[in-house]
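Here we start with a single chain on its own, the form predicted alone, put down as structure tokens.
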Amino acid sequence: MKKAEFTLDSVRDSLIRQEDTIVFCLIERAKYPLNSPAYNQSYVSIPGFSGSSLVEYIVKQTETLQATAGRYENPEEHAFFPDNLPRSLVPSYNYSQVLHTAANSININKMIWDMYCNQLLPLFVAEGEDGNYASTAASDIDCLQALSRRIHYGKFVAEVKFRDAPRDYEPAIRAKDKDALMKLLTFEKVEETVRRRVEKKAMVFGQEVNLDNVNSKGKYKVDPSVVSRLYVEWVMPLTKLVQVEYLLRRLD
């Protein structure tokens, strides 16, 4: 996003394509059963990889490759295993500078592994195994992926709030007051259209279509309150959370 483009307006807007990208990751997702043996770290025995499980091991080789690429040159990408990354190989894209520097200080993805794998995949995934583990892992990637970049893009969200009214937020920043700056950042109607539209792009992304006129109502790839829980229980709450931690960072 280059500066001039950089409004509220042009957030919101990601924001909602951000939307889209996540209901089709869970839709993907839910087309495999739970496979718990790709998280169990004693399933498999990968050299040099001691102690990871197989989605974390497919994870961690995905992001080298993605990041001699210059995935996370990108200020909107976050990297779930950051540590010793290779550097890009390919020519650095001069990407516009709207971010405070310390926004590269914050990185939440281990909350966001927690909260993928211990509470929101049993909500939309079947039990059981298929076997095919490594195209399970390789959907987890998606969903992570655009679920970390939903998120931290609070960081942008909060920049723009910021320069829209400095003087609401300096106070409460140079106070190091938490409760002040989330009673800023949180608006209820917003969050509840938001919890309404992802609810509703979950029913009209994940129906069954047919041709036959067989009523299909009511069945869907990914039932749609969870994805609204998603949303209501960690989505935003996270992303708030990533607002409040850059904001206490902003005036540094």
The other form holds:
Protein chains: 2
Amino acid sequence: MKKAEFTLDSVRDSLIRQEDTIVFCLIERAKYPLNSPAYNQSYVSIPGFSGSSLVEYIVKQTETLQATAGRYENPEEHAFFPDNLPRSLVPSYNYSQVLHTAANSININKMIWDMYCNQLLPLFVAEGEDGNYASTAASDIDCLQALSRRIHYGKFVAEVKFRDAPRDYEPAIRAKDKDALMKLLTFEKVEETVRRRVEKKAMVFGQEVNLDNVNSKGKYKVDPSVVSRLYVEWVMPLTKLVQVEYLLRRLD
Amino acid sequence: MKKAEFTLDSVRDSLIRQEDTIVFCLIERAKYPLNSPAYNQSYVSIPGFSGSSLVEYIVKQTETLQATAGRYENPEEHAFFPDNLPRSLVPSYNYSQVLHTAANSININKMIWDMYCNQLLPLFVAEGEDGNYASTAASDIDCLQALSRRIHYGKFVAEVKFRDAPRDYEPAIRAKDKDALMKLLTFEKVEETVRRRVEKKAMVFGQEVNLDNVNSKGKYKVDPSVVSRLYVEWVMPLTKLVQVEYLLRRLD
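Switch over from the form predicted alone to the form predicted together with another copy of the chain, please.
Then the entire complex follows, led off by the chain already shown.
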């Protein structure tokens, strides 16, 4: 992101574009059934990864690989297993630093992992197994990374809101008043618009497209109400949690 | 895939579903500009990977990881760098074997790689760089794997067609007559339907979805005519190439 582009509009555009990514990822994950052995810590025994499920192993190893390629130099990206990641082997790119340095200490991926694996997955994938554990795990990484990026984008949302009206936020920040901050960050009408839009995206992107212009009414690859629920129960509340955590450190 | 499901209809359903995946992958890749350093063999120097571009390095390493998770046990999957892949560490899944064993010797991923990196990419991504080389490469893997799976699915298409009418194919197979086989496998009307459908999918999935029911006429995340061209110039011809190669070995 270039500095010139960091405005309330650019932040909003990014959030809207990320909705498409999240819906695509869920639709792709739904191609496979649950494949529960991939989440079972005793299903595989991989040297050096005892106690890891196949999905944990693949996510850890993928993050290691992507770290060498510089993924986590981008302040929009957050690892699920950030400890002991190797350094980037790629010449460093000059990402513009728009966030307060305290942003680096905020990573709620443990909560996102738990939400995704234990609560969200069973809501939108079929039961059963088809043996495609590697592809399932690759698809899980896409979902996890898309959700993580969207939720941690709360840092940018908070920063742009703070810059827009610092005096509105400073008293609550100094008082460490989380409830007051949460109130300042909550716009029910906006949240309802987002909810309706992601539900519609699930309908548009998850329909069966054919040339007869026959609408696949009621038959979607991922239930639109699940996408709506994902945003209402998890994505928007967790984004606001990130915003509050960021703002609490904004004057440090 | 269960044996019971291997019919002309199940094969067609899979091909249609894979169109959605391909369009989603292209739309996601188009979020990033070309990021040409990722394809430049002198941009990075990674120990043990001299002469590899960042994308080659990431694809090789991802395939190694996915091989340990059993990805290539599935006869629908083909590696881009199949030499010296490690064996799977996952209990083997009993994929039903519907293909002739000669299928294992067919892998045209070199052609697919060349087509994707050198011809397709510049048609649908913007010029320039944004530093997201790792994410770009991850997105390239998704595209490459989706295209590879779709094109090599020609093995299943050929098998189901052969089973349906072995006598139509046997003379051309015994005569090793590629042209005659290609003619038997070509249905211009079906190909035109596929072309129009993928173009429409690019419009539906690549539109800006909003709540006003305003159509984003003419503004798509990936130009639908590029998706149409991808199928006409590459996906369908390469699928038929796979079918011909498979049928030539079908009576061995």
